[in-house]
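One chain is shown next in structure tokens, namely the form predicted alone.
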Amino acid sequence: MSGPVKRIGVGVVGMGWMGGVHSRSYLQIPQRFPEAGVQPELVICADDVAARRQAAESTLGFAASSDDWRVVVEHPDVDAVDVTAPNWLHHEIATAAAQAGKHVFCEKPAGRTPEETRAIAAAADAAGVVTGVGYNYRWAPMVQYARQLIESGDLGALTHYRGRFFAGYARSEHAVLSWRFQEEHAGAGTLGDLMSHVIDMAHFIAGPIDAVVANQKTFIAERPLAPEVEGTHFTERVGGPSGAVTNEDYVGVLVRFASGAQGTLEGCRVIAAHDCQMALETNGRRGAASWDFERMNELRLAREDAAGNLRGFQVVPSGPDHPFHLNFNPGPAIGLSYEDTLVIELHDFVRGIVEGKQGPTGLGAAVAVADVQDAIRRSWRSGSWESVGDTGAAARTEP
């Protein structure tokens, strides 16, 4: 876009490691997207910790800090409030800032239950502001050239779809009891935390979800009790107290999409010799695609030749000619990391701010990822296939 460049206020609340990330990435987007025409500016953050909101400060360049989250919500000079805080926290706080005016970048899941994250979209929608969720692995150029790839009907129709995020994280029996294990405080676990991405993954690839039947599985029954102080679900304590781990280690799902095609989900925060294997694979009827977080930068694609052939699959590099990779690298091959992917999507959330516009991973794809895992938690009483309902097909949203 031409004209001025328009200031975008930001206020954010949790100032942890991924509220770091978030800060970074706000700050990134006006060298990465000049034609956007857009300045956030670090207004005011808020924390319970003083260390991390001193840093915010000194290392971020933040304007101010607070403990209070509502001084960031009721803050004149902020637009959008960024909300990175624990999951217990993002109902009210999210609520409150859509109530406040201010537009709302939630990290998922947006709520702990799917009630939860359909009370903050109605309140956003009431309140008409534009809203973002984290949802970045849909923004690596290379998912998005499998997406434009499957538009375009390069890969024929959708037959078949695979997704998994298997992140050891919480292998050790040692690594505490951190709120992320605990369900009055997460809600649900790999469910909430790991499958929230495979769920919206597949709805971006693929398109709606019909049906499902799933099954979950606790695998460590007990950790140990976390400083009091901090402590995230990477630390770990040998001996002490305990505590039960009241949500899910392992969820798995068949699925029946809209369209047809048949897949499986998966997720497990326990799982060995994977840290963070967030991945998908996908067959049409005249090619596939397979792509996976941990080699980010490439996708293995299977096409069709001129001559109906297919002979299994090529590696393609992401380059200047797939989405998003110019605005970071002019070479091809030159590999883009996690952080990039979050200043794609902040982007896209600042852009909707500016041009008055909502994005595709607003509440409203959460709200289709919440339905999904409504289904899939009726499936682990019931023990049968599910419907999710017609609100899943809001998940297939233009880039």
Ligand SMILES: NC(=O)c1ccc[n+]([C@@H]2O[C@H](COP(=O)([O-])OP(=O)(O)OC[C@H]3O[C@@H](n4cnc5c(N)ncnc54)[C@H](O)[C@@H]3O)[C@@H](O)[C@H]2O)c1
Second form
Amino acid sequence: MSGPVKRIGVGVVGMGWMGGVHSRSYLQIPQRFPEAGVQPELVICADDVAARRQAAESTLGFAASSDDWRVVVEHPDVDAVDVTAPNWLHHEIATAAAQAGKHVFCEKPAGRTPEETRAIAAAADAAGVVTGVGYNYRWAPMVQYARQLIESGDLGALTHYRGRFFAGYARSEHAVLSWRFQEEHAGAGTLGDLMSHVIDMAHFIAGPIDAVVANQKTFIAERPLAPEVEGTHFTERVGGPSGAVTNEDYVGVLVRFASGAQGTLEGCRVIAAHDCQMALETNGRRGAASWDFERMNELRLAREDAAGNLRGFQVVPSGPDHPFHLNFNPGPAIGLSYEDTLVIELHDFVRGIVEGKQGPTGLGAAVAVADVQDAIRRSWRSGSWESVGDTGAAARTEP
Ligand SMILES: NC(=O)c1ccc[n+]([C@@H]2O[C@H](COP(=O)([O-])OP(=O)(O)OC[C@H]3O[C@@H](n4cnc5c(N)ncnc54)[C@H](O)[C@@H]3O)[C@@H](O)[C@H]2O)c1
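How about the form predicted together with the ligand, since we already have the form predicted alone?
The next block holds the full complex; its first chain is the one shown before.
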């Protein structure tokens, strides 16, 4: 590290699951990335549930809290606003934060609709602030390594890409009707939630997408109403009143990449046997790579030898020679975790603020994802191939 450590005042809005993860991750940054010279400080958080505000002060160490997110946005010691509130609040909070001159990190999907994502991006552009969006899976060391191999031509030109996020968090019909299952609050269902990660990963590994043809399905049409003050993601309730699910459980997409590679993208929140299978597989002319978050510290790799033979996959464990591994562990096969991917992504965000440099997973990447989501929605209606349009090219920014 050269020069003095720079303090960045952070305000977090929404102290549910992600609010806690983000806050802990900011605190890890000076230890994991001392060379960045950044000291994030948890200045103030907001939540409309008093118990969550109190827990954020007592266990995470926030200096203050409020039931009004505007107090966070306007706080003079807050340099960066981190939006971990539910989707329906992303647009209003992120836009207000940018207009107040604050750097903005927004969890995916950064708004309920492609229009909201674009509006947030436009506000951030106009304000000239640094942005970040929660595409944490692409920051995993073995995903970064796969990308390096592709960039260096080790796998040859890509011909195929398959991306998927199969989750079982809503497989039970007793999983409650939280905001995630309501179009009004979440926007799309699996398309906004799980497929945001899948599309961003496809952009990162295989480049811009030209055209899509897609389908969707809701398998569980009614769910029990959510209790008032409880977690939203994994809560179940047996019996009691129920309500209608108004967005999709499953999304399937055939894609054509601008490079000529062909692919499939799939996501489901109610699938049996897979709990968090955020995965990719890509085949090039001279090799292939396969990664699954459930085994996030391994890359399955196939490469031609000097004689041009290709003999199937070998498992490569994460080690000090892979990106970011040494920031966490000194030896090979001593793995990272889910929260470590957020430490890496938030480190990139605060480092960007200090260096005045926009990182690869900002709102530009989110607009590129939104453009694909837009085309997928059009394809649901038309039943035909739909073109993504020009802005997909923005996805290929370098880390
Ligand atoms: N990147 C990832 O891996 C990942 C994982 C989960 C969720 N997410 C995203 O993070 C966001 C939050 O998801 P979550 O699972 O933490 O949700 P959650 O429901 O657990 O938490 C949301 C919090 O926001 C609070 N809130 C609601 N209205 C508010 C208001 N007006 N002002 C302040 N706070 C308010 C709620 O009380 C709750 O504590 C979503 O956009 C989701 O898509 C990303």
